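Next up is one chain by itself, shown in structure tokens, the form predicted alone.
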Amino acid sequence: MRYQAVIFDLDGVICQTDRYHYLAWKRIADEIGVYFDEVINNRLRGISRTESLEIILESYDGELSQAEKNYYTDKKNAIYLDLLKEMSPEDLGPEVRDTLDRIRAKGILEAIGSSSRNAKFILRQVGLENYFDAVSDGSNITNSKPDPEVFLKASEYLGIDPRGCLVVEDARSGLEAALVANMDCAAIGDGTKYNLANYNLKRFSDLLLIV
């Protein structure tokens, strides 16, 4: 067996929540009075809300207090969570659950490694709340990707050496985190354009050719 465990990023890998992030941040940017579009939104993938707000504020002609920043990150999350209520098991790609089941059938452990503090809520919405052997997310880490902490915590929870883990990621920050964690990584979606991964996946089920 090449790998003992597979650690999946959540947003953009298991399910697609980018649109909800965009809509929530757009409302915040409009309230602050700064320009925000899909290109800027793409820079926010895989990083924390605090770091995301700092990127949005790059074009802000002024300075926000820490209390104001906290207000906007909290408000963004409230908007985002409200939008996520629309999610359901139908938001899983048709091959995602089948591929996860076939990986598990090989005796390989599966975990989530996400910087999002909403990972468990999203998993509940798509019907995977009790599916993974471990969930490492924004609620149990101090440093967001590209720091490797979220993946190292996942491997610790699984009891698997990092070198026995494969990370599946779509964001540059996540791929960099996997490499620092001394884990092989498979890129999917936008992640394939960075030339950082050990494998590039055209579709989620291509994982079965690797593990």
The other form holds:
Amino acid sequence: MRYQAVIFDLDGVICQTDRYHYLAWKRIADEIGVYFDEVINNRLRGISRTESLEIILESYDGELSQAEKNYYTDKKNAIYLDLLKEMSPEDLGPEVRDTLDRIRAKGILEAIGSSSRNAKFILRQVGLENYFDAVSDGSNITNSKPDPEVFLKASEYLGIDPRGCLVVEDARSGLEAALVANMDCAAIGDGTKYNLANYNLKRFSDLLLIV
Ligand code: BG6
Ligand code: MG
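Please supply the corresponding structure for the form predicted together with ligand BG6 (the preceding block corresponds to the form predicted alone).
And the full complex, kicking off with our chain again.
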């Protein structure tokens, strides 16, 4: 067995919440009066909520107080949570569920490694609440990706050496985090553009060719 564990990013890998992040940030950018598009949104993948706001404010001509920044990140999250309420197990797609089950059947452990503080809520929405062997997310880390902390915590929770873990990521920041953590990584979606991963996946089930 090449890997003892697979650590999955959540947003953009297990489920497609990135559209909801985009819609919520777009409303905030419009309220502030700054330009925002999908290219900027891609830079927010894997990055924390507060760091995301700083990136959105790069084109803002002025200075926001900490209270104003808190207002905008709280409001973004409220809009985002409202959109997430619409999610159900149907948003998972049969391929993801089937692939997760097949990896598990090989005796490989599975964990989540996500910067999101909403990870457990999202997992509940898509019916994976108690599925993973470990969940490492925004609630147990100090530094978000590209810092390796979230993946190192996941491997620690699983009790598996980092070199035995494969990370699955859609974000540049996440691929960089995996490399620093000494973990192999498989890129999917947007992540395949960067030439940083050990493997590029055309589809989620391609993982079965690797593990
Ligand atoms: C990551 C997303 O999974 O979580 C980022 O890719 C997001 O775009 C980050 O900013 C933090 O998410 P949340 O849900 O805590 O605002
Ligand atoms: Mg992601």
